[in-house]
Structures are given as structure tokens and as C-alpha cells.
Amino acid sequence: MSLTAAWVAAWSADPTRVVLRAPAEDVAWTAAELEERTSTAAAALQAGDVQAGDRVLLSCSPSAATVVAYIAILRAGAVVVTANTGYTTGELAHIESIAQPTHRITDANVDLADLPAPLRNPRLDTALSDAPAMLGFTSGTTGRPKAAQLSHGNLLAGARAVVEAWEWSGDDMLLHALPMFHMHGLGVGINGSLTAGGAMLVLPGFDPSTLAEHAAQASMFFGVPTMYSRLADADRLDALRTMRLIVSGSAPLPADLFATIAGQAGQPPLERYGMTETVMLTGNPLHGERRPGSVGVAMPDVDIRLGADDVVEVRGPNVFSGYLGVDTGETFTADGWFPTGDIGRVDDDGYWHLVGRASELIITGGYNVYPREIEDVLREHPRVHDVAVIGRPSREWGEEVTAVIVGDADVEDLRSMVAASLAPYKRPKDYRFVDELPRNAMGKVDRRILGEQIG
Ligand code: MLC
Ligand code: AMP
């Protein structure tokens, strides 16, 4: 079954419910306008040329209209290709390399008013099970970010999943303030709202003041641990007091930060854990103990084990087919287990914690980055001999994306060549400099005894 023909099923089954509100666009649709306006707009893009398996950029803020563009991608049998808004248009430029989207949709379009006039007989959520879904760029141990396929098939496990894991029903109402571009707010808020029959609140983007002043009307939210710290700065975690769950994930959230939301939002929160690549994969019980600092039980459907070097793996109906271009050999273990890069152990009653990463990879406020990207650019300067990009512990982003520099460039001449290519979430907050970088026995820098130095 496709996606979409499940979320139909879903809407048809209470067409009066209203399923859609933004107050920032004044809507509130019921599922039969959803289905409406997204059956509409995916006979739009196929008069407009595109074709089932064809792909499609989608790279806009979040928006009730962003909703309808990506449920009709999926609607018309074409495949989503996620880009950040924040893109220079040179990573944008590496993102369509690799995926060759036949068509882009932005915030300048995502209106579809460009497209002719709606196919009369469009076929509609006819992709079977397997076909490709979603193109989901997530940045590889080379630094440049590579593509994984997730089928109609992958992505419906992985709904079903958390509606099963978190009892999702009609009834639920969720507060979206996340980005549309990510597996969190695609695959969990939006994904998992439609497949529980459900309804959204969206917000254009995340401010404290904002969330609180709509969180009476939502019964659920979903945030990235930044967002919850900035809610507990605000004083504004009182807000989630009347919702039924309040989950977080995406980067690891601080027990002291778990303490604070349980306080002051008069619940323990959710904490799981997840991935482009396989939506989710664990997450901390509805009914029973939330534990701080643990992601918690294999989610309905997933297996998870420890393998080489404690780096946990993989294997289930939500987890994707591989990276475009990328051997498969190269992405799954020989007994077809996806290792997840992440370092993981179990405890005694079974709750998986996550120590650690086997790659350099630095999570900041939720985003991924690689060091390498960033070094490549800093390096292009005459003035900078060597250069080593850290993640270092930050209240606010988790962690901080530091550059230490050996060299003597100017800062202000860095920060406006990492201006020029990256975007702006992978920016150095912060420029170091010292005479040398520490080595290991190999020549490579030791990211850990670099934090010890410059603290
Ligand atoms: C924004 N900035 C960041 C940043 N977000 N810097 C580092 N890390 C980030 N995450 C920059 C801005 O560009 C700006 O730079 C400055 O920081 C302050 O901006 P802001 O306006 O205060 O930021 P804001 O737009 O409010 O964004 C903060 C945020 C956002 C937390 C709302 O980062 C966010 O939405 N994060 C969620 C990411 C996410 O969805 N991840 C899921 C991945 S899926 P300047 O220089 O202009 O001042 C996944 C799987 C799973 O991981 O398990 O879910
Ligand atoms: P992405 O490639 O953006 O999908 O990011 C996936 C990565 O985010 C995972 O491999 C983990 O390293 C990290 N992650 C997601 N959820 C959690 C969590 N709850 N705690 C710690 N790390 C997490």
C-alpha cells in the first residue's frame, strides 16, 4: 500500500474533522478539503509534467501549503527530495547532482500557481509498497551529505510505529514547529499525524511565545532538546502542562534538561531516538518509566542489536534500501543489518543509552554536521596552515561548532568565506587558534584531547 492511499483511507473515514489549522494562513481544512486541495495539486504537477518516480525538490519553511505540496508529491507518485531552506546554492547544487530532480518546489512556488490546469483523470496513490518515496540527504563520513532511499513501504512502517508506540489517534491534535525538510517533522509529526487520522496545528517556525500561546489547543508536541531549553529560558514550559505527550529527540537531551521539563511541564518527557535513514528506532515508554538519558525500547517492528565496536545496528520494515550510488555492501552489514554509526549500550532492564558516535559527526541544535565540510572551506585560505572543526558542549545547541585554526587568518575573512558555502546552522560560532594540532600515532587529530586543550 502507498502512503497516501492509507492517509485517504484516513480521511475518509471522518471527512468533517478539521485535520489542518495555521493560524500564520488563517486555515483550518477539514479531511475532505485536505484530500481535496492535495488531490488537486497532484493532478496539477502530473499536467505539469511530472511522472510517477520522477523527483521532485521540496525545500520550503513550514506552511499548510508546504503540507499540500508534499502530500501531493507523494499523491502523484513522484519521489520527495528534502533540502534545507538554509542552503547556499552551492550545497544546493551538490543535493541536485545527486538526486536530479525533474522539478523544485520553494518557498517562490509552493503555491503550485505556476503549473497548468489539473489532469482530469490523474492516477493517484497508486505506488506500490516498494516504490521510492523520499530522497533524504544525510551528510556521509566524507562530509558531503548523500542520499537515502526510503519506499512508500519504509515510511508507513515507520508511522505506524510511533502511532502504535504512542497510542496516536484521531483525537490528537499536534503542535508542529519543526522543519519540513527533516525526518523528524516529515516523518514523525507530519507522517504520523496523517496516519492516525489526525490533526496538526503548524507554525512557521519556532518561538517559545508563539508555541505557548497555541499549546492549549494541541494535545501533542514534538521538539528538538534546543527548543525545549529555549522554552525553559523563556519560562514558557508551563505551556505543555495540558498536552498528553510532549516528545523529544534528534540530539540527545540532558538529564538535567529532562528534570526541568518534568518540573515545569508536569511530565516526564519522551525521549527517542531516530534516524534519516530508518525514521525511528527506539523510544522511551507511553505507559511506564521514561528514563533520562536513555532513548529507550526498539520501537513495534524494529530490531536492534549491538554490534562491531558497540556501534548499534539495524533491521526492519522502516529502514531504508541504501544510499543512491552507494554499494549496498558498503551500507549494511553482511546479515543485512544497518549500522547506525551511533555507540550503544543496553541496560540491565533493557533501556538502550546512546554513548557516543563512531564518526566525527557534531549535532547542533538538531541539524548534523561534519567536520570535514567545514574544514574544506576554512582551508582554502592562504592563511590557514591547519584547521580542525569541533563539536564542543553547549547549553543551548547541545553542541557548538568550533573551528581551531593553526595559522594566523583573520576571523571576520573566515566567517564570510564559510558564509559564502555553508549554511548558516553549520557556521562556526567560534574561531580558536593554536600553534598545533594534537596528533595520534596515525597523523590524525585527536578530536577529543583538541576539547581537553582549548576547553
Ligand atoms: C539556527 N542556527 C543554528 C541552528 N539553527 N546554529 C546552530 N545549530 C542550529 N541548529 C543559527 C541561525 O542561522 C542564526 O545564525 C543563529 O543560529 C540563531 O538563529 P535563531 O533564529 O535563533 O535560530 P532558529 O531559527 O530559532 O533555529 C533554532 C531551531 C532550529 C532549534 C528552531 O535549529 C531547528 O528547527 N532545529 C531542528 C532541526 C531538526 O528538525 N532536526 C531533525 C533532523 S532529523 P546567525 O549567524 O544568522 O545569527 C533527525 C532524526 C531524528 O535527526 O531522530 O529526528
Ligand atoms: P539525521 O541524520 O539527521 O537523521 O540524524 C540521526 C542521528 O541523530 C542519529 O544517528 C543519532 O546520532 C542522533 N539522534 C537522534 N535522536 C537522538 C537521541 N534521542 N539521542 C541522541 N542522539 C540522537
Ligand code: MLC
The other form holds:
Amino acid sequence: MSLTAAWVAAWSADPTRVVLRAPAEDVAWTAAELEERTSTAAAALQAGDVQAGDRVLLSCSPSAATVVAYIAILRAGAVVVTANTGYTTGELAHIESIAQPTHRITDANVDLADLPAPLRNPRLDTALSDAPAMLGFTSGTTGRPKAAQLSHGNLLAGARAVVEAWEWSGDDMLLHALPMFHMHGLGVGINGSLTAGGAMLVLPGFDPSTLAEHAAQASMFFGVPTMYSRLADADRLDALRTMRLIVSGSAPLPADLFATIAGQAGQPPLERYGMTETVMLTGNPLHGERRPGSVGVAMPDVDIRLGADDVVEVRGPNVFSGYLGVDTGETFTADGWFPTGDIGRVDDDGYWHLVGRASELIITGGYNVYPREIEDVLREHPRVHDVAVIGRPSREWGEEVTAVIVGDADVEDLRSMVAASLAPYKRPKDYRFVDELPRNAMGKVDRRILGEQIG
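Having seen the form predicted together with this ligand, please provide the structure of the form predicted alone.
If you are looking for partners or other molecules, they are not here, because only the chain is given.
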């Protein structure tokens, strides 16, 4: 079954239910209206010579129109190529050089008004499970983005896993304030909601006051740590008290922020772990202990293990088929598992913990250092507001452990703190102070840019 065939089935089961709200656009569409709008848009794409299997670049701000365009591409049998709306001309050119899209949908033409009249007899929702559905580009925080090839079956399996794990139902409304060019906003937010037969309330972006204004209408909220931090700074976390479920992902959630959210929002956030290549992999339990610093247990139908050098390896129906233009032998193990590049460990209760990215590994004086361990220690200082640890070239050490701090902590206090907690080779040799850390749209620190900024 295709992803969109599952959605059409859900819509037909309750056609009068309002499934998409967008207050900024004065939108409140029923399932029947969303089906009609997306089928018309898909038929217009086909009239505009979008063929099954064609790649259509989608780079749009969050809106009801973007939701329609996304669904229409898939219903037409084409492949969604995700592209960050903040990309520069050069970055977008890199994406297009890999994807070679035949058509482009941006904010300038997201309403599809430039297309011919819709075909009268379009072929919709005919893709098979193994048909390509999305070319998702990785975040590129440590290198250039790569194109992950995901099928309808991959995306549907990923959506069904979160629907089952989080008991997502037609009674739920998701408050959607995420970007719509990333797996978090598309593969979990939109795909999960439509697969569950639930509803979405779409905001044009994240703003603490606006989100708080609409929070009482929704039962679920998905955010990145930066969003929760901004809600805390604005004293708006209590607006989430009416939610059935609040989820954090896309970047590590600091333990102190976890505690703040739990206290002010009335429930601990459910931290989970996913990737562009795999949709969701693990999550803390809906019912049971949600542990700070842990990404929980395996999602339904996901197998997970530790491979060589403690790299997390996964397999399952949600896992992509490989990167475009890269031999699968370079991507998967000999027995078919996908090494995620994340260094992990699993505790005695089966909860997974991520130590850091293998690509972020710092090798200093012959020792391996993972930034996350040092960052967690430094965050305990009350005058450290944010921190990232990177390795900088060093003639003596190979790489020099460098802590980049947002805040006004005394350096000698920081040295004393890490000396009490960390072995000498892990202790930063240099401390730099900046006004803010460069982050991508999903809240991940862009260590490549940070390294360039501090030299």
C-alpha cells in the first residue's frame, strides 16, 4: 500500500471531521475537503507534466498550502525532494545537482496556481510500497548533505510505528510548529497525523506567544530543545499542561531543561531518536519512566544493536534503501544493518543513550573524546547558557579539545569543574565565548560552521 492510499482510507472513514486548521490562513478543512484539494492539486501536477517517479523539489514555509503541495506530490506518484528554506543559492545548487528535480515548488508557487487545469482522470495513489516517495537530505552539520532514498513503505512503517507507540488516534490534534522540509515535521508530524486519522493545527513558524495562544486546542506537541528553551525563557511552558503528550527530538535535550519542562508543563517530555534515513528508531515510553538523557527503547518493528566501536546499528521496514549515488556496500553492513554514525550505549533496563556522533569524535593525543560528555558537565555551571565542544587542529595533540561557551562563566571555575569530573585528556585546553551557537533549523549545532567562526 502507498502512504497516500492509507491516508485516503482514513479520510473516507470520517469525511466530515476537521483535520487541518491553519488560523493564520483562516483554514479549517474537513477530511473530505483535504482529499478534494489534494486530488485536484495532484491532477494539476500531472497536467503540468509531473510523471510518476519524477523528483519535485519542495522548499516552503509551514502552511496549509505546503501540506497540500506535499500530499499532492505523493498522490501524483512523484518523489518529494526536501530542501531547507534557509539554504543559500550555493547550498540549493548542491541539492539540485544531486537530486536533479524536474519541477520545483517554493513559497512563490506553493498554491500551484501556475499549473494547467487538472486532468479529468488522474492516476492517483497508485504507487506500490517499494516505490520512491522522498529524497530526504541529511542536515549536513558536519559535512555536505547526502540524499537518503525513502519509499512509500519506509514512510508508512515509520508513521505506523509512532502511531502505535504514542497511541495516536483520530481524537488527537497535533500543534504543528515545525519546519516542513525535515523528517521531524514531515515524516513524523504530517505523516503520523494523517496515518492516525488525526488532525493538525499548523502555525506559520514557532513563536512562544502564538503557540501558547493555540495550545489549549491541541492534544500533542512536538518540538526541538531550542523551542522548549524559548518557551521556558518566555514563561510559557505552562501552556502545554493541557497536552496529552509533548515530545522532544532532533537534538539532545539537556537534563536541566528536561527537569524544567517536567515541572512547568506538568509532564516530562518524551525524548525520542530518529534520523532522515530511518524516520523514528527509539522513544521513551508513553506509559512508564521517561528518563532524562535517554532516548528510550526501540520503536515497534525496529531492531537495534551496537556495532563496531559502539556505533548504533538499525534495521527495519522504516530504514531507507541507501543514499543516492552511493554504493549500498558503503552504507550497510555485510548482514544488512545500517550504521547510524551515532555512538551509543544501552543500560540494564534496555534504555538507549547516545554519546555523540562518530563524525564529531575528537582524537587528541591518541585518545578518543566525545563532545557530549564534556558538554553535559559544563552545562551544570549556572552561568553557562549553552555550550558546544569541538576539536581544533593542533600540531602537538592532533586535535585540541575546545569548549565554545554562551554565557559569562569564569574560565578557572570551568577548569575546576571539569577537573573534578573528567580525565585530563577530556578537559578542554581552550575556552572561547560567543553570543550564540550556529544551529540549523532543527536546533542542531552546526559544528562545521562553528569551527570556521572561531578559527
